[in-house]
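One chain is shown next in structure tokens, namely the form predicted on its own.
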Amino acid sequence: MAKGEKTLTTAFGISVGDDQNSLTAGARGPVLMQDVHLLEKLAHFDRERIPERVVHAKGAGAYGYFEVTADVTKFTKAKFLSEIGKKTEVFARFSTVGGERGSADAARDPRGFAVKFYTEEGNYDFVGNNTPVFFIRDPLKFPDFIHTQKRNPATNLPDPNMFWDFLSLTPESIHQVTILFSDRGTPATYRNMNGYSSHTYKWYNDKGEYFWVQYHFKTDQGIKNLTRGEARRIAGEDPDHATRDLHEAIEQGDYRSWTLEMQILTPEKAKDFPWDIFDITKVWPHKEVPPIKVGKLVLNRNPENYFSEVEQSAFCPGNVVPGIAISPDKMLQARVFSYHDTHVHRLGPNYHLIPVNAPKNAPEKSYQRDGFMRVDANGGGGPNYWPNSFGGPEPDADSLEPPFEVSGDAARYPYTHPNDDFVQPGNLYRHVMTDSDRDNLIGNIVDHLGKALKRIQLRQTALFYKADPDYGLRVAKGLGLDSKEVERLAGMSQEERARETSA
């Protein structure tokens, strides 16, 4: 075969240096907007359905309220969080994430859960999963990712061997993998589940000083899940169950609650920390940095109408208010574009107008005009620019967050940092779960693993094996696999096993 002949490109025939890793500034990022690979595939694929959400597009949604129960000022300046029992309206959806809108709600799938604040400094949005790591830390795999959780393009059938094949070769899924085969893979209802950031943010206060934070929204109905046969007997007998669950409790008055956890780091401990802050694939252990309690978080009021209210409400982490930040994690980076791009694409361009998702509590005052959609008085006869000389809108550097330093050469930076992605799902399934909780990972993951090519099965098995060698050994038993072979593959490096097990 000539050279070239399968080389990749992007759409106008430019050849691909790198697939896996985003252009960056420095190993740690931030991602630069002139990596037009990447943009080039996120803008793509948040195409690639129309017009229902490509992920999450299953979900249900309710009003409520979230009130601050300790001080927090010296962390960060929102004024939201600015005192002891202050209360913000917020409206929250939770849903599935690989399945179409009709699919059943008990699927094996992560679990989105976003919250929007009505503040009064604009509308803050957290967008988060009931998980509190992901399958991927660089964007410029996501588009590949999904396309393996959703159908075979040749069959449109779920097709366990795509599945199956990207995840083997992205060994930081392992982490993931393990909580998602897990019971925790499959919560009984959206109130008997946990919401978490996963990413890293920035706080900062009205002095200035910054810190690096995750969020936990911890349930106060108790974790519960569904086991595998029960998970399979509700998607037939009641495929909506969940969504019904969470109308139906509010209506009654029963309800739902969650109290919302902060883990906060200064920048001098990040530097020394032993994982890296900003690598969605890994967790902070709450014995290095314990939680603090900081507010709680109530759903009291349904929706209307759902279409309105839950089919058109739209959620970009983006969307901080003064006192929170971005912080250089290549996934964030790469949402707070593509989110928006999105529901650009879903909704059209004027979609901050949807009542849902208006800023209830500070209104709209910008330069942006015209557009699909627009309706409202559009600017009436106000200028359309800055600077500008009529009383127009001007920008308030009291909403400057803090600087942070970026340095590095501009390139594809492979991820280098000293703990690899085996270690926390190891000490996942060796210390935090039952005799229980491992019998019904095994037998989850063989159920579903089982279905995938055996070469497939191997490269997979190997690495459940570098995780925990009783991990991996009790999978390959299960699915009648040599254990000597998965244990000979497990040590051999990610680019050798592929090879190996290629077809």
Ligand code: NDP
Second form
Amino acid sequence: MAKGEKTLTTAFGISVGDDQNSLTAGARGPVLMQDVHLLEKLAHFDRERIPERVVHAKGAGAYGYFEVTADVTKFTKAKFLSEIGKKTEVFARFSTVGGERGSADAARDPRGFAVKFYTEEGNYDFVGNNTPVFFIRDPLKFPDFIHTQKRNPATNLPDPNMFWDFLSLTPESIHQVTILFSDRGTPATYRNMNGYSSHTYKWYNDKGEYFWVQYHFKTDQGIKNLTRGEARRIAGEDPDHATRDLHEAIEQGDYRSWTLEMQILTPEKAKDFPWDIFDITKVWPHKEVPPIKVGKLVLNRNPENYFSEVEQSAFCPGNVVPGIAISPDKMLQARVFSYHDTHVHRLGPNYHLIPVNAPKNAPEKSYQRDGFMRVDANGGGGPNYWPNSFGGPEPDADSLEPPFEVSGDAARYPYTHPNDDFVQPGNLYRHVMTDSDRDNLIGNIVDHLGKALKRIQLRQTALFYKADPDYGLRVAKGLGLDSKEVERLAGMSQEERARETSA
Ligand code: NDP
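Form predicted in complex with the ligand, following the form predicted on its own:
Whole complex next, starting from this chain.
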């Protein structure tokens, strides 16, 4: 066949005459080095895998749009939020956290909930989770925490002792642990879960007034979770069930949507707010800051190629547009570094040129040049430095965040706040959960914690007791622990408890 539209080519567009038989010296002879098609094919195949994300490795994604449904211009000057009815194209990626790229979608794990807004002021990345809180509030603890959720370095197996040893020595994790071990830790599908910013962010308007905000993407499909038994069965029968659900629903025109609700707090109210608004282990009670509806997120288009568009998608919470800014939350400050850093490692310094990541509605105009895989015009013949007098792009002071005050002595401060870490998980257990939620929570904990050493079980159960005595006593009963011993440990300081329960 003559070279035509369908002719197979090498990576460099040269027609391939035979893709079944390697070039050999004689019918049974060795392969010749000059078979450049074979060499190219093998060399490319050898490099097909890129480093998987250390966290959030298994994911699924889809395109769609965000539509503004309320006037929020008094809170933010972000242009994509400037008008009721305004629509912005988005790409969203959902994921589990701890498992590898091939792990089961039904794992008990928080779920990542990331949305890239292709705004006219550049890409805005919302990088949240399906839980409103997190396990730790200081980024120095993050690598250790993740190690304990992964595999034991000796056995290469998930290890309940590592998992619970760290958590029981990290009492601020109790709120997130309670959510994770409720059935919300195993959402039925990606469409049946909410997405929360978890962190506090800042919004500011065109007068320079600012507000502290938290995002809640509430599922329009309703919260639906799997029980422990269902999750186990599905993980075995269809490890990709949530990926499949997202893809198939969109193929069938059954689009998934979420309503964005915002909690918005004035700086005055923040001053005597009962909770530390920069502590990611806490929520803002709805009674104190009622959420207001702001917009709708709809996912309606599947990617055409998983690797190109989902695996190579890259989000960073530091990508905020004018009108939105990061807060002093220490975890958020570290994520602003770590996400970009991981993508540079995973995809290279020019990952912003990959179409799914490119700021398609506000093209890049920077002085960054060169590097691996610089596949655009690389600034052409224009100046590659600033300032210049050759008409290159210029900074625009209008896009600056208004100045904000910071003060204090530089030190490593231990966390102190009058409201302790046990009140909110206690409220969740006592006031929000139903009887069956509580039954499932206890069952899920007993099933998992029961595989850890007795001394670690005791230490962790004392934390449940501190959140609510009934909670602790029910876990103790399920594990066959001495309830008096749990009560005694719960009455100790964290340091004493750690000492008493160490090897
Ligand atoms: P509210 O009664 O006003 O809010 C409770 C919220 O908890 C609900 O609106 C719902 O949030 C969420 N929820 C409902 N069932 C469960 C469940 N089984 N597991 C986890 N979350 C559930 O009380 P508060 O605002 O005072 O919060 C009380 C506790 O509720 C908090 O300590 C926190 O643990 C939990 N919570 C609070 C959220 C908040 O932003 N205030 C958000 C989520 C949980 P949603 O509508 O977002 O699903």
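Only the largest set of C-alpha atoms that superpose within 1.5 Å between the two forms is called the rigid core. Numbering follows the first chain given and starts at 1. Only a predicted model underlies this, so the values are computations on that prediction, with no experimental measurement involved.
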Threshold 2 Å Cα movement between these two forms for Met492, core superposed: no
Rigid core fit then Leu453 CA moved by 2 Å or more between these two forms: no
Leu38: Cα shift of 2 Å or greater between these two forms (core-aligned): yes
